[in-house]
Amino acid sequence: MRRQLGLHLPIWEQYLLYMSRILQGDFGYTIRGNQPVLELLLTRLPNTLYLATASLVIAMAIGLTLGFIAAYKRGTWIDTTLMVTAIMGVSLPHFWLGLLLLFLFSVQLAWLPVGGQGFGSLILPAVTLGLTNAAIIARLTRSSMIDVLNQDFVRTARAKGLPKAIVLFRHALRAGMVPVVTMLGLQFTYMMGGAIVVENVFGWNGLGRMAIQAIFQRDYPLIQGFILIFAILVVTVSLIVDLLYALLDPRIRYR
């Protein structure tokens, strides 16, 4: 086993061999089962991406709406109530919220399945990840929108007699989305990490559940492959976020 994994070689030689194999698409083989690591990762990756994407959609729908309303009603009881709710949402651990939702909707009400695959099994894990991250998006959207609403171009648009809806949604919201998009990219990668816990709570067959099993089994090639795939996803999402800046803010596009 030591020779199979190359552990009898010097560290620098192990690293060079590993990098050369990675560049060729060879992530090695698992210790248990002797299966190709890359094949296993690519089999589970779509499930984790489905979960993270669904969670991000829920977080955006709730967070952007609450943050926009709080900014528009800033200083009122509505603003205070929404921000207190957001702080409570940030404080909820994924595993605790997931267990509560599982107990309520699957055990008590029997509306949704306890585990498995499919759309019905995706709802509770996505809501668990989405609710906690929606609170962060709501707070950032509020602060960004308040800053934009006080800028000169918004006052100019109002002075020209444009309808309030056009000023808010076409001018203010679009400009205020630049820092929010940055957070959305970070939130997506954070959801990928949070999926490790949520997938194990709901029995969702994604990368996170496989990573936990690999850690318990000390399957180091599989763990290394998981970390590498996760790093590639983080870099890719960061690149996409940078490209979206130009679509949202013309000042960035013209530079």
Contents of the next structure:
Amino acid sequence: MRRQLGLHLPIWEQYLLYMSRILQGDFGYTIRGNQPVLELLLTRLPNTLYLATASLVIAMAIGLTLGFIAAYKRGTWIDTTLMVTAIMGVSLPHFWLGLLLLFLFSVQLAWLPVGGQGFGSLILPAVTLGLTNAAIIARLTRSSMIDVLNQDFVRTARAKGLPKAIVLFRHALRAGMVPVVTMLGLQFTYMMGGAIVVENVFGWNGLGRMAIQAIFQRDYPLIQGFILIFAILVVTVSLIVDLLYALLDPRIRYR
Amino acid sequence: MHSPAAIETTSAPRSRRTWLSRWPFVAAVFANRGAAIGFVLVVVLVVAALLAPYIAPFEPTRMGAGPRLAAPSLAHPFGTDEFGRDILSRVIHGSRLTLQIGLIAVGISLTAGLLIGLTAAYAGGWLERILMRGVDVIFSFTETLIALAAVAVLGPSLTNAMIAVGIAAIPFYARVTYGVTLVERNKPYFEAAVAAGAAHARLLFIHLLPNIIPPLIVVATLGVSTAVLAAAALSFLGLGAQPPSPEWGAMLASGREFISRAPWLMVFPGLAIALSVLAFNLLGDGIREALDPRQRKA
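Return the form predicted in complex with its partner chain of this protein as a structure block, the form predicted alone having already been given.
Complete assembly follows, chain above in first position.
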């Protein structure tokens, strides 16, 4: 066992060995079952990505719309109600909201399955994760749009007689989206973190569920592999977001 | 030490509570209704934690205090769990753990983050580069992942969960401190102090520290809510507080088995978590707006 895990080597040699194997695509074997770690992780990865993507779509659809409305109607009761709802949404623990939704829709109404891996089983976890993140996006969109709506170019566009809708959607929306998109990268990583918890609430077979089981079983090669894969995902997403950023804001150019 | 921004707000809210006008900053915070509600909730939480043994009707771990899985009633307002323990008593005692988690975790991340950020911004040069690039690297791992990794190494327990959550947030506090310190050290008062020949210790502790504390208080207040949420999540996953403990996340975890028979097992601990997190969010938002009256970053 010691020899198999390379524990007889000094720590820096263990590290070098581990890293050189990683670069060759060898993540080692799990302690329990002796399965290849990378293969195991890759079979679970799509499930986590489905969940995170579906949540992101839900969060953006709700968050952007409500944040935009709140900014447009700022200072009115609509704005206040939306923002009070948003701060409550930010404070809701994922796992609690998940349990409540599970109780309501799966146990009481029996509309959706408890657990399972089909499309129907994806709805509740995605909504759970999406709703809490929608609150964050709504708050951000609102403050960003309020900033933009107060700027000179918006006033100029209105003053030269452009209809309100065109100014709002073509001029203001695009400028207002820049900080929101920057935040989306962080949002996505935050969502991946939330996915770990939500997967465990609903029994969704993603990376997060496997990671928690691995921690309980003290399956260190699997935990290490999980952390590495997760980190790679996060960095990739940040890179994509940085590139998107340049697309939205012509003032930024990467040479 | 008030920042100029805080003093400007003094005249704005004409509060009837005149004694408050002695402390303009506090008045500005309380003029915000959300912050006032948040403050009241925090006070309730603190009182519940301090007086838990006196106000809780039963011992939190006493089994058979009532019938098993009894629905909420006069004798047990929040119902009882699968061992006949009184949920209300457990929720009240849980407030002690929650406050403890929040304070210890934030204490760890604030202290370490402050040291790293302040050192990096003050020292500059290679030390700055090493420290801040290191922080950047760790920051990109996201807090949940760092906390999970820390628990995986340390093993599941409430203490380790606090440490894990504390460690996970260090990069965030380091970045905030670094940013604020960079701004402060370019201000005339600091340059004047350097020109007057102040020693390093004096520059750091008498000049810089008092000016970087106010923004950090905001971050720390909001940080308590994040820490409470993260620690509750760890306990819920079974990686934090372990079963007999009346920690709210752990209560939810054991209550989920009885979701169809005894939904009150998951309603009240969850509500307690949500309200505590909301309290610190509201308070933190209020303090931030009072510090920055333009409310741009709402």
